[in-house]
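Below sits a lone chain in structure tokens, taken as the form predicted alone.
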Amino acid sequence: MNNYYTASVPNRRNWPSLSGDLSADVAIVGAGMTGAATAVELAERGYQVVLLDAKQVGWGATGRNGGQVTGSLSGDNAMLKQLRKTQGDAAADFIWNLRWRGHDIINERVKRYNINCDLKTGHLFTAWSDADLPEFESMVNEAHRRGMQDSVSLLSKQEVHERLDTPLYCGAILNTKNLHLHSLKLCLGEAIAAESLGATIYENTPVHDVQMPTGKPVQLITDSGTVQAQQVVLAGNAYHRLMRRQLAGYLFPATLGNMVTAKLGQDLCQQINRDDNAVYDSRMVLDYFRITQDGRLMFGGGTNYSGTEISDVAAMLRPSMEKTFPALKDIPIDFAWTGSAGIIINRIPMLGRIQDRVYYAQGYSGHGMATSHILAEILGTAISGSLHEIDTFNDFWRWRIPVPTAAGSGLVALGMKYFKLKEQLGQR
């Protein structure tokens, strides 16, 4: 079946593959969320941009997902216990603060550059048993500490259920900053924003190879042309694989599945997701949701973390997402379609430079909407510059399985399968 994203993107625009030799100041390789927010960082700045795909403008995850931005920032608790021996209780602070700063973010863009990405407010993080209750007062009570009283509140059972047509949940945080939107629409606002700003696009261009010659330009290397980059980000996520040396090891994929029911009509929209929030449960494994532009339901789930493609997703999510909304029975299914997440062991994304002219950004672990837009603002200052924040993620320790990719991902699968068995038994 069809991908929902790029079947509803009106006149898609187009961008030519390279063909030749040029330079540049930053030469950015993955043309997904992160590749486009950063090329529009630096163009923005002032930078002379190439921005390289190997497919096209948000083909990977970013044309993908489940299009939900939210605060749930991928390896907090592991960046918090790291940042304490240094930073001590500020390190809440900056983790804090960092949550929150793709929102604003990804708001300035839309209304800077006029960006038609259906962009919607409103969010539930639902509590899958009593038993995540404590835990979702304690984020409320950090929330409203912290000044958030107006955009967050905890809900009870009834209270959900008020909102949701479903059998499900116990309780939930209803957060009102929190976004959702047409994620492939936004990147490629942010691609045609960045043009604007002087920066080159070439999609059906894959890199092959980066080489970094002693006094030279860092020189990117495809089938039908180079590029000379003073500098370089790599931001292919789980599609890439260059740089394996300094790189392998630390990233593995996990394949997501995604659908999209048939147009719903408006009573039915109401009826099953009456505020139109966006939402997501509590569990390892989670289920996600939300109403799309046009009336119909798009339901995620079932991630796969060993990596290996899912056959039949519409078959896989369906029994999920009719035990979530029992008013949607035998629904038809119009899309379902899979893509790649990159998953890291302890969750914290990877952000830092190869010897100082080749930076990365990946890893985002399911959370790649928000942290994409953080990361591409960390990694402008740092090529203009200033070099804190993103010397403060290169430092982060990280588990390294010195494993090819495919054995990696049964590790992860299998650790997965723990915690998924843990959660079940009602241990957290």
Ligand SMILES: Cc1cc2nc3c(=O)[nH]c(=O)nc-3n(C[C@H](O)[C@H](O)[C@H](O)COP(=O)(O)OP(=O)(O)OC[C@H]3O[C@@H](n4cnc5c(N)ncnc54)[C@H](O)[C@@H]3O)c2cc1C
Contents of the next structure:
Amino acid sequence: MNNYYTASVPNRRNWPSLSGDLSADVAIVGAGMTGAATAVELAERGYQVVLLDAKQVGWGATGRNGGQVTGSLSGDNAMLKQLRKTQGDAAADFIWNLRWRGHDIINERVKRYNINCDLKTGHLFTAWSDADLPEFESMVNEAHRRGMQDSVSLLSKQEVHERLDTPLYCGAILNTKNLHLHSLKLCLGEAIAAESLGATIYENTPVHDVQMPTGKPVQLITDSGTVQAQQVVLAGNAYHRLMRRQLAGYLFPATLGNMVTAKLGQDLCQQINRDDNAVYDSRMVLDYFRITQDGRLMFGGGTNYSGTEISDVAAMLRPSMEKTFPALKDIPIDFAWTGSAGIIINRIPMLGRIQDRVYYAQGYSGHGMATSHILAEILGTAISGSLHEIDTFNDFWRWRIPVPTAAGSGLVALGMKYFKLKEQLGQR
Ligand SMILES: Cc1cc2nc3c(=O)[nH]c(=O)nc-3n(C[C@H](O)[C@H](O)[C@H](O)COP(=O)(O)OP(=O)(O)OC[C@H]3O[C@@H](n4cnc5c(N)ncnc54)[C@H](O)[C@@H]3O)c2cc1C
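Next up, the form predicted together with the ligand. The previous block was the form predicted alone.
Next comes the full complex, and the chain you just saw is listed first.
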């Protein structure tokens, strides 16, 4: 079955593949959300940008995801623990502000470049069990203490069931600042915005090697030409294998499934999800869903941390979907697909630089829509000379497992099984 996102952009913009040799101020490898958002950041600052993708703009996780833009910053606890040692109490403020920065960038960019990406607001973080409620309460208290009284509230079980036609969940956090959208349309919109500012885009152009000759520009090698650039940004996330000496052993691809039902009609949409919120639950391997612009349910979940393909996504997800919404029993599934997300062991997104000439941003552990925009902004400021924030990320300690990627993914999968078992036994 094919992907809803590509099917719902029938007249998408296509770009040529690279042919010949060219030069640029900055070359970006990978035109997902990280690459496209970075291209806008840099083009807005006046840099001459070349953006290359092995396949197409938005082909990777960006054009396959749940479309939820939330304040869930992967690795936040690990970051806080490390930053506290040097920044004290300021660390908590830094992390808190980071959480919401991506929302502002996306809202502003959609407005400025008039990007039609079916943008909506409203999100429910649902409690899978009563044991989640004390933590939910403290999260809401923290949000209120930091001035988010108008956008964050705690819902009781009954209040959740007024909004969702489901027997599941014991409560929820309602967040009206969080967004949901058509992620491929956003990515294409940002690529077109970057192009309008002078960026050049090439599709079907895999970069095979990045060379850093002393005293000369960085060289990107492709089958059909080369790009010489003063600086390079690697934005291939779980799909790239470049600069293995510096980057191998940190990021492990996980396979995530996603599917979309047949059109439900307005009444059924309203019945199952009264306020049209995006939703995910509190489990370690969670389900996530939302209603699309054309009135279908998009339902994802079932992360395969070993990174191997899921053979029948619809068959895997249907039981969870029907358990969530019994009213959708036997509903046809029109689209089902998988995508790769980059998992980092302690979940801290990888943002850093190699010799001041090659930058990388990757590994958002399934929470990349807001994070990609935040890191793109930090990359923009770093390349323009302000290194403070990128070095904060560069200096975070991360696990490095010196084994081939497949073996590392196997270890990550084993670890996740252990934590999932603990969760099922109520020992979280
Ligand atoms: C099924 C699924 C559901 C998800 N749901 C959500 C969600 O609801 N909310 C959320 O915040 N996050 C979600 N995520 C995570 C989110 O999609 C990613 O974190 C985000 O899209 C990463 O963007 P990216 O640009 O870094 O990588 P990608 O979108 O994966 O893009 C990488 C690009 O690099 C290109 N590339 C790779 N290697 C090369 C090379 N050598 N040369 C040229 N090009 C190359 C690829 O072709 C690809 O287009 C989900 C992920 C998946 C898979």
